[in-house]
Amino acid sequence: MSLLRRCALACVVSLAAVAAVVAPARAQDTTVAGVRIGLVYAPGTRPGVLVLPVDGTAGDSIRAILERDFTYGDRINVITLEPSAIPQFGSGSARPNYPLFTRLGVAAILQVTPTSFGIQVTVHNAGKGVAERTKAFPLPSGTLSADWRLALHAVADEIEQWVTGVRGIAATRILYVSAGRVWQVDSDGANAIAITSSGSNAMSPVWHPKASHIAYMTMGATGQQVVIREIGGATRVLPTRSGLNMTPTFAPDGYTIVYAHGAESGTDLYATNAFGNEPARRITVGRGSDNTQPSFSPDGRRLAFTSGRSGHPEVYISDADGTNAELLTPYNFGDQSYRANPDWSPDGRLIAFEAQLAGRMQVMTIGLRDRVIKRHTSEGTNEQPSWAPDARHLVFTSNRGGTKQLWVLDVESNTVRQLTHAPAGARFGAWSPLLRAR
């Protein structure tokens, strides 16, 4: 098949199983993590974090939100008990048994309380037998709301950089295309919202830096269009000519956006002002072959994209400009030599991509430094990768479940969740930058 025909726990039973689950976040102290309040616990493990009861209607699902939030990120093992298992946390001058809940395998005890404006969020440090840091959020009105919701993701990941060093990833939405319409959810799989009209047959949704706008294909009357839509607001169709334009990018500029343009003579890449009417320069000279697929690297000056001009397509990265392009993937003579769709890491460490193996696309990722490829799955035919903001996680498109849907992967530990359930399957996922609620 052508290149252009592929764009176009349970809860925990018993005190003695808990800490035997956890018991490696129990060690000795390191530099490395927990840096924010200085919890104990080893590297290359994930500390127990428990979070208490929350009082208040909203209470239980602002504590399933935190603990799922917690989960997804991988980098906090969530030390599930119910209420009743709880030990007794103190009130007044009582002071919590920390020893205990130590001894359970928690590193940090997570208590919040609703207030009249959000909530206020205190972290005790078990090991130290302290309340290490307390914070006032604010939360929208509108209890599970979109709006809401984004602001307590929000919380969330302010917390697990308190825990871990790093700041989380749940304030995020993910855009994909079902039924030929964009839709966005979020990160955690709730909120699944169109974007665009029935009929639109959109493809390939890529976000703006900043998130205030999206960017994606569609077919128009005189061929497919590369549309731009505010967030919230009005579309435009980028002046482009007559014939095939896909697979856009924005630049980390926010003003630059780079898409492939093609005709019967080959398809290459050209950039323009996304809010502007000047020509498009064109940035590949492909000669007759197909330049598809632009990635910006983090800091803007070099591309990354899929060309076919060794006859059959492959990842190539060049400066921004198209000068000074090289191969990346290596060459390999055959019909599995399939390469395609990649992706350039926040971090810049990594470039993520779709390779063909026995027949079927997987997900890969080659180091820009030592070009080392890892294989990252391997049930079902898996494509279309793209990054989270933390440069750890990947949303791509899977049929392992027997229907096409997002499933997200950690790359350090390749294990994945299914994002999407859409009726009418999906595809095309593109992670969002970090996101502030409204």
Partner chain sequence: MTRGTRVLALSVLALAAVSACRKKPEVTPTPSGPTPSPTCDQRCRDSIALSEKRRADSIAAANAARDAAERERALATTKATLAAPVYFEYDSDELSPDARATLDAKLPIFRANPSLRIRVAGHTDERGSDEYNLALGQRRAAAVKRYLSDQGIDGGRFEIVSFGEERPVVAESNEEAWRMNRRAEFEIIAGAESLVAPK
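The form predicted in complex with the partner chain is what I want next, because the block you gave corresponds to the form predicted on its own; please supply it.
Partners and other molecules omitted; one chain follows.
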């Protein structure tokens, strides 16, 4: 009995300690510009948001896109009501029916009005019964065009920040490879377009940290090259030595590119200026092993990569210059399953990777502070995770639907949704940083 009590006491103490550690982080999250709706986002608690019907020819599209963005963000509980069934405004008033909505679990009411140059958005605090904030957003002409959609996604992201304190990730795009071509698709699955020409035999696309360029690998009959492409502009083949040149990644500084080069004695990571002609410098010493798939920490000081130096692939982290390499993923001696494809989360706290379990790859994360490993998938083969800018969602390749397609995972709730429906299949998803509407 006394032992139990002591345990309980210990639990309380440790919980308090955890709370003390967590508290500053949350406080940090809430210090954002703009007005708060009096809601503090907590995992597992999603404020209810109601988007009122929107007038105008594009009104239904605007409302549907905003609602879908909030749903996909996994931080807001979108509450939908039959428009005809609910009197949205009090009698003889332009004010929403606050008491009714509050009873229905609505925390914030979104009122969107078309203007001559875009939309005006008002966020009402249902609990307090006041309009908290109004802002006009310009939208480009060409309703439902790619630019218009991106601009509207950015509106959704800003509203999500008002409501939850965390900016949404709707205004992003995901690169992938289908039938050897690099494609991009909006975060909501719309607007899939091919970026490279057919027959480009591309693999492993990545974004520049400013989303101004992408880099990828092309496979020829005699070897592989790294190609850097300006968005909407020219392409350039990175001057590398002949042989295997693959898995490029831009450093957060925006100038350095790190890639894997292999010839006759293993594959090592090399760094060079992405836009210059300097000779590349080798940054791993693999001694004949394979060292590939580099991913930078957000501060650019550390590097995660896959290495076969222990006899089979495992994830390692090192300083950006390749020194102080240490094994990140633990394994048991004689274990033939392997771990690969690390992607460092934008908040620096987790590394996502793929691990072979019972012969199949599964998406995992490992905490950098506590080295706690979490498994996030189980259905089919799941691989090639890439973080969204919110450090909460991952895009990955899964064959669970019969063909390889991209899926999106919320690592906090482990809910998934299918992103692509490419006839030729899709793989090598790479999530962009937040994009600015043009």
